[in-house]
Amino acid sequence: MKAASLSLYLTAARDIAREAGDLIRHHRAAGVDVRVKPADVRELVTTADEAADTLIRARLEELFPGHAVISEEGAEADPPLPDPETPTWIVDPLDGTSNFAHGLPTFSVSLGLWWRHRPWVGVVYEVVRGWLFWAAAGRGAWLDGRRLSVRRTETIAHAILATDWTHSPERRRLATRLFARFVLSGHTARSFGSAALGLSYVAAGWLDGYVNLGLSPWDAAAGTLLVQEAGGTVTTWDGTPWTPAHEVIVATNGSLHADVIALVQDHLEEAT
């Protein structure tokens, strides 16, 4: 990819992410309505999703015709994948929607641009702190102006080990289980409930791992850059390179990369 165009969509992911926060930052003032989806009692929406996803949308198609959108709100049960090529933006609109509509104030909103199987632009807004995280393909990751990079710890037992909930009942025990280890084997363990800042965090050092066994594509889009930019390792449960094909990431610094994916596959064996 040229390196004008690179600039160029990497400057509009971060206007059209800046504009979508100060949407839902305005609906989160107004009042939360809050609906669930028909497909699933856990999945939420609300009126700024679905406002956001507009916004984004309308914003994407305005600047770049030629590009592809897949977002939450308009993807079916079975989200599309990107055709490799066709640049294809993956968007969240709003990641941590639960926590929104309960009054939490960790969501955020993502935006990652694929191409030919690979990231090249990612952006996460973290809406109320106003954070900014994004990374271009060989530009390094970046917290507004402040470079990146991700904390060196060398060993399980001092690590800061994080996963989220899935919608899936039998993936959602996982999980769980797969917490416990995290809390008994490492220093500690969190869930942020948006899977964009928990990769995020990562990347800022503030987390040593993060872990999800039921993925959605555009829940890591922009945050996989911004690990892999910040010089963490991003792969699926085997090691793989994730792509939005994946359900299951892992995300670390890089040294643990290998101890998290022992962890989680003798955590994946045990359970079946």
Ligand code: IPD
Given for the second form:
Amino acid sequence: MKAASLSLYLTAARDIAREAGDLIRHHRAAGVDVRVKPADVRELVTTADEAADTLIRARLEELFPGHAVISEEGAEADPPLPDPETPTWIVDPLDGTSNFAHGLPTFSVSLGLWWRHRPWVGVVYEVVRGWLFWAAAGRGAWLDGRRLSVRRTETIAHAILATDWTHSPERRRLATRLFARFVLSGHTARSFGSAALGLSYVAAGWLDGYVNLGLSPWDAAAGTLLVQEAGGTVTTWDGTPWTPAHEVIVATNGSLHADVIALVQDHLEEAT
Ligand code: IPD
Ligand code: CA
Ligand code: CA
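Mind sharing the form predicted together with D-MYO-inositol-1-phosphate? What's above is the form predicted alone.
Then the entire complex follows, led off by the chain already shown.
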């Protein structure tokens, strides 16, 4: 990708994420309207999710008519995968809807640009704090004006690992037991309820690893680039690079990757 195009896409993504964040903040102040998605009683959606989705799509389609957009609230039940030859924006207009719907302040807007099997731009905007995590291929990962770098923790015993719970009961059981393993074998464990923020926090060096057993493409399309550009490693459960087709993500500081993969594999084998 040409450097000028990359700069253009990055600037647009940052502006759009901030604009969507302003809209979500406005909805939060005005009162949150929560509905349950027909597919699952645990899956919530609010007017803020939908309004942010509409805004982001409109901006991207206006600016980049030759690009494709895959977004959570604009997608079919089974999300399409990006066509590798078409630059594709993979968008979660509001990641952390359960937090948002219950008044918890931890949620984000996530935009990732994928083309030819890899991410080029990743932006995660933590709305309430006004923090913009961003990365562009070859240009590093940043939190606003501060360059990010993973923490060089060398052993799981010293690591803070995080995961989140998905909607499927089976995956929830698996994730719950995995969380227990993180607590028992690591320094401690965390769950923030926004996969995009979990990945951003690995990039920032605040977490040493983030694992999710049931992702959709938009949950990690941006965060994966943040972790990579901060010096970390992102794969699926078997150690092959994570792509939007994978439901399982393992993102670490790199030094811990083999150990975390071994722990996840051991866990999945034991559970089956
Ligand atoms: C959810 C969050 C959560 C993850 C779930 C996602 P949403 O996204 O990222 O951390 O575990 O799988 O569905 O529904 O709040 O956009
Ligand atoms: Ca999400
Ligand atoms: Ca969402």
